[in-house]
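Only one chain is given next, in structure tokens, and it is the form predicted on its own.
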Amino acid sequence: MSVLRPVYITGTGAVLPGDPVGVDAMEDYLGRVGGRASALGRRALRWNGIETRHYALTPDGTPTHTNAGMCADAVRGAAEAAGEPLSRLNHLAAATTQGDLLVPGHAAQVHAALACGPLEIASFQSVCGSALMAAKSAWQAVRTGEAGTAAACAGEHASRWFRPHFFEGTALIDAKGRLAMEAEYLRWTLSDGAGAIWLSPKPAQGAVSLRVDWIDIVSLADRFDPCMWAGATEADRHDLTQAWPFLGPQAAFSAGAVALQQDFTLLKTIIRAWIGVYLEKVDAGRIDPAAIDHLLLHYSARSLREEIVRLLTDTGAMIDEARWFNPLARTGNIGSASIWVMLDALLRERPPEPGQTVLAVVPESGRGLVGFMHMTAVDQNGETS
């Protein structure tokens, strides 16, 4: 029986395409549905607290990057930060909500963009939680000795799905020319970018590394209808026989079944389910709120953070807000890429000291999922002090 090895994050990379786009210019990039300014946009921005974000396209809709290309650049950045050549990479795990193509998988596209020689790949398609699915694949590959070095990346090119032509001429536009809130709100919530981590069985020399202690992922999909989805109408999202492949692309588009949508009523219920899973981890001793030095909690909006803080405070399982770190206001919500962009920013702006702990928590509204990743900062010898 092989002995499991410790695994360390020795480098991170992040890609935020283009210049930061402020609130006054966001609709210039997204475009105006029916030529009209959004009635919901300003309100959505007040809810989510996003001040700037990044788009991988120009105001006329011309793409400046691909999802796979951004992920490849993030992996290159992580390799450089780790002081490792890409030729050392044995396992590449890639995550996204929506890749550049329906087929093949996202990891194949990222590998092609890297052009780094043969290696093992794994693709993970979900929503925000897919980042931790990819991380677990990469972590286990190194931990078991199947791979000497691995990288996990995640990327999103959400803006291309929010241009006016995705909605105009569909059932998502009402008689007054207004876009349904289930689709409109996400246009003002999601951003573009990519992030990556580099995993090794040895800590980095001359720098602090993060030992990956454990990764837990809990799906609640057997309890909920889709909460964030694309490929079906709101009414038929629970019936896979009514999904877009059965309707055909033209009929699905006309019905508004292609667009990305969110059920906000269901989201309020799922938030409580996320907290329930967290509380189970606390009760089982898996998580000690008092022992967490840095909390990286992914959330899509400032209003969601406020609700989570209230619930955690009421249950006595709150992690001191002074220990929270999230650059959402300046980077925007980048879906699956958010947690690695967040971790990269933490290491640059508030680097943990040996012995300090980092807990990454990634809730996903897709059909109800929450993931946890616990890390401990170590020195070049793998020591915590």
Given for the second form:
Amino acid sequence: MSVLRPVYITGTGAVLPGDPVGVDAMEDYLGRVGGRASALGRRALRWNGIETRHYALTPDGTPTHTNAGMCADAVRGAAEAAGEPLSRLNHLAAATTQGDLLVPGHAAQVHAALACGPLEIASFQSVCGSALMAAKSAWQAVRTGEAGTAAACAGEHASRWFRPHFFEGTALIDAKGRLAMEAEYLRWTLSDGAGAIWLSPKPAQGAVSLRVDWIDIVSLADRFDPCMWAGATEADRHDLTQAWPFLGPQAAFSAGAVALQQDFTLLKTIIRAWIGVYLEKVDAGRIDPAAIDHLLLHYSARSLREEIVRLLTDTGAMIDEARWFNPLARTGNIGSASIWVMLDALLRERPPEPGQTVLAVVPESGRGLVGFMHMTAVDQNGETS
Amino acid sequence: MSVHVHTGADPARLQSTLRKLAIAWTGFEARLETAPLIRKLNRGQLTLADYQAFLINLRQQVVEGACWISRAASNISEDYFELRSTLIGHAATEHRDYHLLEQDFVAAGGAIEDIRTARKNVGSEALSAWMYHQAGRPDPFHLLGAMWIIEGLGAQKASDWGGSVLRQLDLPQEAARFLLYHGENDGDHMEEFQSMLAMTPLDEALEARIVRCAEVTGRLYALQLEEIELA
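Write the structure block of the form predicted in complex with its partner chain for the protein whose form predicted on its own appears above.
Let us now look at the entire complex, which starts with that chain.
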């Protein structure tokens, strides 16, 4: 009979490529669609509250990094922080929204970039929630003894999808030359980077580790059409027989079916559904809001926060705002990588003390999903005090 | 006998009830999203005939709304006079709402006699029977669960639905006033609801009844939408 082992995060890594890019310089990097400055950009920024972000390309569109390369660097950073060589890695789980190639999987590309010897890999493609899918794979691998040491990484090279050539000459541009809001908003919201966690069955020596208590992921795709998608037009996104491979790449591009898009009306409904899942966790006693010391909520729409805070307060599910930790206003919203970049910043800037709890919450608008990861800080003996 | 004055229920109980109701709401909303008519609406595929069928089917239930609230009010005992009075006020504001639906139907090209003479669909029959039965019970405080669902529709869904109908069918504002009006006027729904909840003798048993009533009402309301025949 095998016994489940405790699993600890003994190191984290974060990669934010290049210098922080301020609001005024964003279009220098992303380019101006049709040669015109965006009219909607400022509005999107007011909504998402992001001040600076990082791009893995130069203003002329030349890549400075690949998605896989950033992920590999994040894994190296996590290994270094854990004080372990990459040669100890047995299981590598990699997450992203869109990898560098359509095929093969992201984890294969990250492994190639790591060049660290044969190991088990697992690729997870979704949106922000893919980070926790990969984490669950890596956590279970160590927990069950299938792997001695595992890493989970997540990365995004979002900016390359936002260059003008993804929109110009497509149906996403109206007669007046304006880009559809569904596509424009994401250009002003997402940016580049990667993050990783190193998972070990033994806590780090001489440092605080985070024991991973549980990871819950709940998909709500049974009730929603795609809310954030690429590969179909807005009108046909529910009908997979109209997806880009059937249209053919050129017709799909012209129809505006290749670019990444977001449905804002549906997003409102999905936000309520996320809260519903969280409230169920609270109601069932899985999450005790009063017992969470550090909350990492990957959430970018600042203007919607008031509405959420009110509902959470009224339902006794609010976690005191002083316990929230969110550096995304300066790091940018990096999709799946956000949660590890947030965790990395928490450990450096507000390190949890043994016994304190950390709750990571990762909502994904994709087709409606929310994930939770509960951690407890422990000392080098795995003790909470 | 003294009249029960709103002294504020136990805050933890109030929070727990609202939490369970919010969970019931999301379950209801999941059902709504998959109802064929709402799928068509969300996918931009609604036809004028679909919208007319929507109005016809809604009307047969909305016409009963003020009636079951009145019946519930009449069964609230004197101890809870404040709640009774609030419910009577509610019924009064809503008892002409179905006229709006009829006017919308005509503005959307329908004939008035068609909407007035149509029968309830199976879901509406079930919803109505359930409402009247519950409203007829002594001190039917648990009907707040039903109000949570039905008023939640106004606060969370109606104006988006109304706007979407107008855009898709290229209809004038006058053809969706019922949906748009509810979206605008049910704004402080949460605050009003909480004050009503605080007027009841809220305890664990009543909480369970309120939440169950919300769940059943949500299911039957969704059934009503599922039963609408599409073009």
